[in-house]
Structures are given as structure tokens and as C-alpha cells.
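Shown here is one chain on its own, the form predicted on its own, set out as C-alpha cells.
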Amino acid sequence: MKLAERQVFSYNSGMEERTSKKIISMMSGTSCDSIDVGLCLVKPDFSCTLLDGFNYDYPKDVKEKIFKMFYQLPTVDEICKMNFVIGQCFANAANEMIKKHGKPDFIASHGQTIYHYPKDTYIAGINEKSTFQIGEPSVISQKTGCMTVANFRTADVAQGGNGAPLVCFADEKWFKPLNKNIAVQNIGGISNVTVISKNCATFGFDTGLGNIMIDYCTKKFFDKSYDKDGIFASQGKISQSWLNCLLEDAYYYTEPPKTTGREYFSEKYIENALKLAPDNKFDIIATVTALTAKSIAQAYERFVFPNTDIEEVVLGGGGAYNSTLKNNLQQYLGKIPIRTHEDYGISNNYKEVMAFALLAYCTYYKIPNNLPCCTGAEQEVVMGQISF
């Protein structure tokens, strides 16, 4: 394909007129452990198959800079520089996949969220609600020679939504045909749920902490980036008094639609919480792991069960690999069975990559790809901006 030919394409919305597309989709989430890269085949019926996938590690200096941006107020020049640096990292990751499989029809890039502000506050009568993902898509398109779809969240926020959770759109397309009452639970840095039911319209929200606090404490007390398989948590005892204190946070009582992130569950937040922690470091990991599980279960009790019963929970994200976390969640949910995305042919690790491939497919064909009932937007919109 010649470079100039990338700009020639048409939009349409009829399934009979759409064709399947191979899409390299890339995601770096709240945990910022790596760039997840997937080659996906999206078909006109919105089904998505993962053809190949790998995790592309940020260079050490870049990763340290990203975390510094999370925990300290970055300057404008730092944001400007890192926008292009991360764009180059994403381009490098995409080119690794291109070397293996050739050029895709186009690229989908979530980018790296560095700030998310889902609040209605005002300046001069203008709403300050906003979100910011960096990883310049023009760098990706120019360095790969592929059309790139990015900046998905902004259109939803422009319509008054929270810009999250966006994966709900894919969850509905993939799980609604099962005709079952399902809670599709993702546990990344933040945890979010999509509720798909025969009794009500699909809805979803961020339940609260996922792996952020677990990872932070594992790094602080064991110098490991995460608690692999929940090994550290399994060696500790849950401090029920500290857990109950942590669960009193106002976010857990806030009615959906709602979303959250590192801006709320920040380094300062975690360090303040640790002032009341038990002395034993294993007990700390055990308790913050229980916090993620218990906050999910309580979110169901407060906001899901009043609307519908749940026949099963489908678990995905990095948390699906934490045996202790999964066991805690099963204990708190009682008899409701927990499955993983793998049971339905969807990768636990690359589920969000697959979801953003679908979102980009819809952007290409001008198909609305948000769910206002999940994000709080005033109307459906076509999310995503295209760089050639």
C-alpha cells in the first residue's frame, strides 16, 4: 500500500457494506506495567479475534518519568516532551507487530492517561470536566505509515460524560447474545464492571481500586512491581479493622455513573491510609487485596442487585491472575460463580486491547461507540480521532 492511499476510505454503517479489518490495538492502563499490543480481526458483526499479542516494556527511564508524572505535578514542557516520547514508544511497539505480520488496515491507540477529571466544576461558567491521554497519534501514524485512531475518551466527555468506562460497549456486543445476567468485572489499576441483564438496560461504572494500591504497597514493602499470583497476600492476615476503615471512603458510596483513577487514589491517598495499617507487611498486602475484592462485592450489593440478579461474574484484567484476590472475591460473593474471560474465548490480558480495536472499527465506520448509560454522556457519539 502506498502512503498516499491511506487517506482514501469511505464511511458507512450498514453491516452488509462493512468489511472485516485487521487492527493493531495498543493499550497502556492505570497500572502502566507495559504497552499491551494486539493484532485483532474485527468483523462486521462486531466480533473480535485476537490473532497475536505481546507486552511491550517501556524503557526504564520513560516508565520512571510516567510514574513521576502520576505522583508529582508535571510542568508543561514535561508533558509536551512525554507526549511525543510515549507516541514514539507506541509506534515502536506497533512496528514490532508489523515486522511479524505486515501492516494492518489501521492502528488503534488508547495512549497513556496522565490525568482524568470527571467532575463538574466551572470556570467562567465553563465546565472543567476533562481527560488527558498522551502518546501523540501523529507520531504513531508517521512512524508506522498506518492510519491511527486515538483519543477515544474526549468525545464522550465533550457530551457531558465521564469518558469511562468505555469497555462496556464491547462487553454488551460480546456478552449480550448469551442472554444471561452477567457482571463483566475488569480488575486493572482501577476496577470497573459492566452489568448485562435480561431485566434492565446495560450499565456500568468504576467500582474503585483495582491493583493500584496492591502494586504500590508491594513495591514499597517488597520492592516488586506487583504481587504475582497473590503470593504475598496469601501469607498475611486481613486486618478487619483497617479494612473497614478503608471501605468508608466516600467514593464507594457514590451513585453511578462514576469513574475514578490515580488522581483520586493517589500516592498521598495511599500514604495517608498506610498510617493506620498493621505492622506486618504481609498483613498489609493481604488487607489491600481484600479491599479490592470487598469493594467490588459491596458495589454489587449497593448498585447492581437492586436492579438485577447476577448469574455469574466474568473476571478479566491483571487481577484475574491474582489467586488470592480471586478467592477473596469468591468468598465475598458467596454462591455466584466466577469465570474468567478465557472461558469465553477472550484473553484476560488483552481484553481491553480487543475492546479498543472494536471502538476504532466503529470510529472508522462512523458508528456511535459509547454507552451513555455507563459514562453519563448526554447522547451517543462517535469517539476517536484519526491521524493519517
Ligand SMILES: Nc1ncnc2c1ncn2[C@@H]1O[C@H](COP(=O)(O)OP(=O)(O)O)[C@@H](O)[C@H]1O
The other form holds:
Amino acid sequence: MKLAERQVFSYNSGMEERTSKKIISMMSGTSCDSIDVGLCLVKPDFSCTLLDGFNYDYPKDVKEKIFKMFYQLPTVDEICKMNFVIGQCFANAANEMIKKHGKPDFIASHGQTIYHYPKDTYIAGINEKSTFQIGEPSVISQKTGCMTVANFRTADVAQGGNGAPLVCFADEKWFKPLNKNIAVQNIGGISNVTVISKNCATFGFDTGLGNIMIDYCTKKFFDKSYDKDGIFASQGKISQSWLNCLLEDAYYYTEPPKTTGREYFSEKYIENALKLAPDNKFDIIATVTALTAKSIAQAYERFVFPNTDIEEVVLGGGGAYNSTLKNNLQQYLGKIPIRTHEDYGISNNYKEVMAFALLAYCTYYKIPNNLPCCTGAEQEVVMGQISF
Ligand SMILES: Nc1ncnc2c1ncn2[C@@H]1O[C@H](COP(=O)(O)OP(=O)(O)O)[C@@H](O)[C@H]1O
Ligand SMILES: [Mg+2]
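We have the form predicted on its own; now please give the form predicted in complex with the ligand.
In what comes next, the whole complex appears, and the chain from above leads the way.
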């Protein structure tokens, strides 16, 4: 559909005056570490304040089942049940927030991605590009009594986009006014960057691995779900030869827009990579941590610096708390100062939750909320579906 044929009404343009909205926003990312729950106040100027936040743990059995779904392709039977089970977990998380603060204006739920397929392949000439988040929004709305905005990624994919990264929209709203050239670098399970610059339009892409491989290795070699503060990595030596080998992966050479996930950096990928790993388990963690840092720095050299210089990097996501990863990144980036979202009054932990609150605010007012130059979509769309 051409731009002119498409009517995207914005209440902004006279149909309804926009007001501030209290939104419970929930997200569980590729790390699947917890459901991040934030009570956010989004104002008509698109600013967002986190009023309260907590990490809601999935029940142990549910978490194990989700990881099983990542590693062994689930059956339709399992997906069907888990869609409702995860919906109930999100509803329980929201209800905890509601118990403390009362009902919000509405809920934003990212859900749990169980499959992300950002590739152009075809069946009967029809594109198979797709993405799949579960955590049934009707369960959330029925069990909380709150209108729920969910399924953000699908409209972008329907317009030919990758459905990711989506936080770029919020990054632009929040960091552009600073009038600086900034790389907003999220390090979740996967790492993604938003480049905000005076010299070019905002763009962004997934730089590659974030914590997925670190988490996998700390689980496998230390029986810990993650490398708290990068302590294990700090005790090992980086294997330069293994690191160089890992950096040869084709993803790092692919031109943006691009996005990736557990389908690509899968258990099989990691186990294959580990066949060439050094013997010392601390060295393994040190090297996979360096891989995340170096792949980010290389992505800047290849795809960012040709467009703009960067005055500062602003880290977010759980990886921002990994000191060894941060030190590695600083070493690879040279003089560019690294700050974190907390330096700007935004929690590293709840940044994505705040971003999805903003996206849901836009859904509510029918304001286009994707950035096609980040997702590759053919046009701006209003992402998000509403369950009453
Ligand atoms: N204190 C910490 N030290 C090191 N790594 C951390 C710390 N806190 C969180 N992380 C890492 O961040 C991950 C979660 O990051 P998050 O931004 O929630 O990612 P996602 O969006 O993929 O869920 C954890 O799995 C862990 O690897
Ligand atoms: Mg998380």
C-alpha cells in the first residue's frame, strides 16, 4: 500500500487532546531473566518517568519450559498452552503492581518472543518473514481488568520491516533533544544500538550477541544464570585466536538494517563455537564477554563511523552492569566516553519497559511508533494491538 492510500489518524491532530497516562509496562527479553514490570507516567511531550519497577520471576517450571522452547522447537500443543500460561504470569506481575498503586490507564505488554524470523524467504511467492511473541494479551486484560496493548512488532513486519529494534523510537524522543552524537547501546540477550546524530537521521540495528552466550557459558561451566558484575570474566584471559574466529561470523559483516535472535545465536551455534574454546573455564567467559564488546566496537567502525562520529556511548540493559564487559568496550572504543542510562536518570534495568510504555501511549493515540530506518519497514505504522 502506498503512503497516500493509507490513513493513519492521530488523535493528536485535533480529535482528542492528549493527556498524561499511567501505564504498567512489562517486558521479558531474549535473556528471559525475568518479567520487568514498570509503572510509567508518559506525558504528551513523550517523556516517560518510571514511578515504580520490579523484576517478577517466572515460576521455575515456566522458565525451564521457555528455555526448552528456545532450544528444541516446540510443538503447537506446547505453544498453545504456553501462550496462556505466560499471559497469566504477565497478569500476575501486573496485579502485583496494581495491588501497590491501583489500576493504571492501561497496560503495555511486549510478551515473550519465542521465535523471530527476520528473513525474506518465500512459500508460494508469499514472504515468510515473521515474528512471534506469546503471553496472550486477552488473558492479561481479563485477569487484570485493564486494557492491554501488545503485539507491537507485527505491524512493522507486515510492512516489510524486521520488527526490531523498536526502542530506537524512544531513544530518538529522549536523546535527540540533547543535540549530541550518541550511540545508545542496549546490551540485553542480544545487543542493539540506536545512533542519534546531528549529521544524519536516526538509525539502529542489532549489533549481535549481548548476554546470551555469556549466560549460557556461566550456566554450563559454573551453574550460575549469569556472570554477576563480570567477576568470572575478570578472572580469565581472553583467547585472541578464539575471539578472532568468533568474530568471523557472517552476521557481523551484514549491512544494517539487521536484527537477530536466539534462532541464529542458538544453542547449536554456541555448542559448535565451544568446540574451539580454550580449556580454562574462566578464559571462556572472558572471551565470550570480549566477543560482545568487540562485536559492538566493530559494528561502530563498519556501520556507524562512516555516517557520523560518536561523542558518547550510553549503555543500557542488564549488560550495563557487567564491569568487565564495560571495561572491554572502553578499551575497544578508545577515547569515546561510556556512560549509562542512569547518568540520564533512566534505569538501565527498566529502560526497555519505559520504551514500551511510550510505544503503547502512541498506539493509544494512533501515532506511528516505528522508525523505518531502524527496522527496514517500508513505511511508518502504528504498532500495537489492543485487548479490552
Ligand atoms: N549485575 C549484573 N552483572 C552482570 N550481568 C548482568 C547483571 N545484571 C544483569 N545482567 C545480565 O543482563 C541480562 C538481562 O538483561 P536484560 O536487559 O534484561 O536482557 P533481555 O532484554 O534480553 O531480557 C542477564 O541475563 C545478565 O546476563
Ligand atoms: Mg530481561
